[in-house]
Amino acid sequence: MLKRTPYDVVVVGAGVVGAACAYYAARSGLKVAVVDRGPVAGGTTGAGEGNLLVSDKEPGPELDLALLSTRLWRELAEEFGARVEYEPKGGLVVATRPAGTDLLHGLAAQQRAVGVEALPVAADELRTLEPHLAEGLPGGYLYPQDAQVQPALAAAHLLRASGADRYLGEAVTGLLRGPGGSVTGVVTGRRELAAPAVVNAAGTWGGELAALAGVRLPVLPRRGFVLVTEPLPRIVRHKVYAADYVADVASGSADLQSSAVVEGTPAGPVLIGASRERVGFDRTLDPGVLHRLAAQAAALFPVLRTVQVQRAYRGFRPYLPDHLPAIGPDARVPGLHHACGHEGAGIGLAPATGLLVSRRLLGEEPELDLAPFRPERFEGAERLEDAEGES
């Protein structure tokens, strides 16, 4: 007979988003359990670079979420200090062709109107900020609010600080249901965890968890690769990326896209990205993509041409069709809340997501309007059983 343990909320997913949900819910006085099929940060979080970005977002709901998270990450950095390797180093977005500067000017003007710090950098000033940048680049923008953390450490410390009970290595196989089909907990192979609220922070598996509740949430995996160099002196001071990266982030194409994203780390290695493609959960290491990333990084930083790449890793971003996460209660199923679908921005958006979810768990008004993030917003996202009955 399965053991049943009561909680106020069960969070499914021990990545950084789930950890942030647990942290803010526990800080609000709720008794929290976190359950995950694997270890802490065993999914997308563990394969991330730790980007905390406002620079790559156009004005709108996601940028509002990022600005709130920027403030919250600074507060968390005061609590955790160097333990999460928080670096408020800023981001430098570089145009690689003259026409790109006009696009950057337009985006920066829109961003500044909603509270983003965006400072123009002339061509002859780029190498003052980044001495090893390629010569001849036409200019760029400095974003002082951009920062970085070590994502697995961030998830681990958020979870530890939450005091939540952790059930790791236990996949959720079913949901407990109450009157009217409400979700009242989760079932794993070992136990039942009862709670009046369940938070779906399952990342790329968020759609599978939603299906257990009989609803559709169209989360798809979007694969990406990262190269890790040998330890180096601090030759890259900021997070530096080509302006093409902004378009890649916003694209809905399933085809391979890549653009140079280069940043140093406190430990010494330089991280090189970023690629995006929708190939399901295919984990095949593609040498062609790795060579493409290396060439793009070396074009931006010629000093990297002679640097050894020690390893490469891959991960899957949880992609939703409109590039916005699903956050908040699901109007179709009482007791089910969502915190997934952040694609490549989950680490940066985690604190704001956790705070907003906790507000709704307590029945309070959140700091931001959650309407753009409502889980049932997708056309055809009706209850699965209704769809099956009509087929």
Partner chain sequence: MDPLDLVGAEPGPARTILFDGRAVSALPGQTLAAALWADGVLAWRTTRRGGRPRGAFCGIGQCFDCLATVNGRPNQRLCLLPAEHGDTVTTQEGHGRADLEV
The other form holds:
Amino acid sequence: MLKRTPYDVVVVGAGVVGAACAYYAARSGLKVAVVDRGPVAGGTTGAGEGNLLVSDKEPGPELDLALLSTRLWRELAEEFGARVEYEPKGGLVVATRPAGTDLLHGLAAQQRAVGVEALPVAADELRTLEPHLAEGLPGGYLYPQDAQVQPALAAAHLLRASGADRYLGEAVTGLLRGPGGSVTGVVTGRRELAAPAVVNAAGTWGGELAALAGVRLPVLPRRGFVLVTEPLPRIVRHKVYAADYVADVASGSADLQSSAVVEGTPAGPVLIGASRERVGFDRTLDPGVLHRLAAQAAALFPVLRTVQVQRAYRGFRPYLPDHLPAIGPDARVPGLHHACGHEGAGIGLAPATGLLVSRRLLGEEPELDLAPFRPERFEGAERLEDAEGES
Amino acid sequence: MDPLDLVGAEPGPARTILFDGRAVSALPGQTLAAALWADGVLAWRTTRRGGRPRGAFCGIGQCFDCLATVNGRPNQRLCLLPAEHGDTVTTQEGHGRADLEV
Amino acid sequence: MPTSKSEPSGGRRGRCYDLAVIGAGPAGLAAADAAAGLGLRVALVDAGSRPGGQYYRHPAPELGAARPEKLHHGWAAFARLRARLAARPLVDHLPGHHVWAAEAGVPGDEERPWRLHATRGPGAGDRATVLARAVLLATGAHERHLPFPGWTLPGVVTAGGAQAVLKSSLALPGRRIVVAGSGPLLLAAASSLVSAGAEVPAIVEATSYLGYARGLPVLAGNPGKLAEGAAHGARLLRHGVRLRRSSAVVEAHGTDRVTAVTVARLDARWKPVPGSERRIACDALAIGHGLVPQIELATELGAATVTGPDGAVALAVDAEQRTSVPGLWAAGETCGVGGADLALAEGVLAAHAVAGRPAPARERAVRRRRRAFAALMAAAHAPGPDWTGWVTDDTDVCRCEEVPAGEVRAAVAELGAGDARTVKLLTRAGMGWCQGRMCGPAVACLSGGGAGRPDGRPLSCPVPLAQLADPGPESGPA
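Having seen the form predicted alone, could you give me the form predicted in complex with its partner chain?
Below is the entire complex, every chain and molecule, led by the chain shown above.
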């Protein structure tokens, strides 16, 4: 008989989303366990850039989530600050061709209507903000709310501050079930963790955990590569990216699409990311992807042509077919809650997700309407992901 | 006995490199790191964080401890670069890219 | 063997080599020679400027060395091999090529050969892509290091590095050089240093060497190894060099350069014995704890690995030196550190396998004997579990990012890290220029997770961004 320890909630996943769920649940007074088959930040979180972006989102549920998160990250920064390398540096979105400025004006107008701060930057002001930016770019927008954290540190410190019991390196092999098929805990190779609620924050493996509960959650991986330069002085002050990026995020195309997001880090290296490909969990390096990232970064910041790329890393973003995460209780299985499928925005959206999940765990009214994030919304839309061209 | 005696080396005329403005002699075929060692110089870089002195460690291009600025180009591995007449080696402070500061 | 220094424009786009050998040390040279002898068109792709790798590293021709063999065990074998290769028109030697990624080909598909992406220098045009039907990874090994207070001082160098600079550039890091760590390389390095005129006040070896006693039959089957050891031993004895066994340098002293070391006796678990410390004055210290295979080009492709008795991770290969990746072979230290004779034999065996010829018996026998010796050696010099005791919290473990041991320990104790990768993410240990080559084994030990499976590494070495941005021409044989 495996040892059984009772909790109020078991969070599956020690990435930044799981850590945020644990943090807000524990702060609400719940007794929390976090279990992960790997270490803290071992999945997508550890391969992330730490983007806290509102600028790349069109008005809608995800932007609402991002705006809430922006506020929460500011609060968290007061608690964690430099330890998680929080930098409210702002994002600078630039147009690479004159037609792009119209696209930016249109998007910014919509975003401002829902509370995003977006300041137009004229062509001749761009290089005041970013002195190394290429000459001749037609203009852009500054988004002061965009910020950055170091994702692994963010996850580790949130998890530590939660005071949750950590069961790392233990894969969940099954779920405890109660009357009416409800989920009442998890089984690992070493123990049972009993709780009236289980939160699925398993990232790219979220679909597998849902399957253990007998329900379908079509989480798919979307691969990305990030280039890391040699340590440099602060040659890039904001998160800087080309306008095309917005179209990329919303795209459902299976083709490679990449737009370099270029940013400095407190540690020195400049990060250049990230490509977006739907190739399953294929880890194979495609040098063509690195070429596009490097070429686009150099087009934005010609000075980068003089530096060395020290390393590159890859990750897999967990996404759902409509590019929105699954957040909240699963109507199909009592006791099962979801917090996964944030694609490339998980670091940014983690606090809001954690807060909303903990609200529902306590039966409180959440800050946002969770309807767009209903985990069961793909019922009846069988093979939706196939219809979108996943090969 | 010294290394040249051991292998019966008869190198051609020495080359002169400049290390932080000082003339240092280098045998043809020697790397910049070796020429500096032979001159008694063990450090030609200071670290980014602690400002600590560093020089060659692994000697074969893998540790990147022997980085210095050579002929104006920062982050060069002195253990890999053959010394050429007139090479200018400058002790590199930190990342060596202060020229890019804005 | 034509050497192509310039733009490999002699190569023709669209055609590809039968075999690309990465690394021109013993394994790579032997493989290239044997493969060409079997009629294969070979590219010998090497980061070094002259063939030989680390083991056969030799003085630059401009130094006019009349007796290079004085710094070499096995020089004659190298000289023969080099002469044979020079007469082989089927081998293109591509020196100065740092391969940053190997893109796997599809075996049997002429349209999709292997692509080796290499950087040849700092300029935008210094990129090269070599096409081949098969690849042999003969990238050798690099040294393993265990940190101690003061190991970042100038004048503290690696044992292999001191030897390499001596062999290629005829220079020494000091005049009075303590040699410390563990493994047979220490004897070889000390032997070279004293012949070249340095004083070696002590060789400090962490093991008792009793580990070899367990393998007497293996030793008996490898008389060459004993002879090599005896030759070093005799020379060291002649120079009055003292071998201190079961001892370690637990601290290097000095402010801007090393001026002395503290040596302590170790118990069987490598814990320093209190009160046993003694100080030895020196102006340089050469350190090393054996070698670890350099295999990131293969692990990035998902090649299967095996963990040796000393915790070092090597490529898993079959009897024909095939890795688990179709079209990728490995030979020499990449399959587990075992020395030059083993590497030469495995290079020949791999070449035969690639050419579809039966394996020659002599090389098979050498491989069998030498692999047994390698396992014995790895077990005898495996770091004891308590070496971390001499690493004070303020000792930098990661030299590049200057991450002290205390931060690594805090990441484990407070933030829940339990393996090297998580420690890296939380502390930056292993994230710097060398990509963890220097601190990797130490960080793995301090994080309690063991070496584990190496991380994938899309770029195996730094690449000028301009070269990534502007893909260069692809080349095959002329």
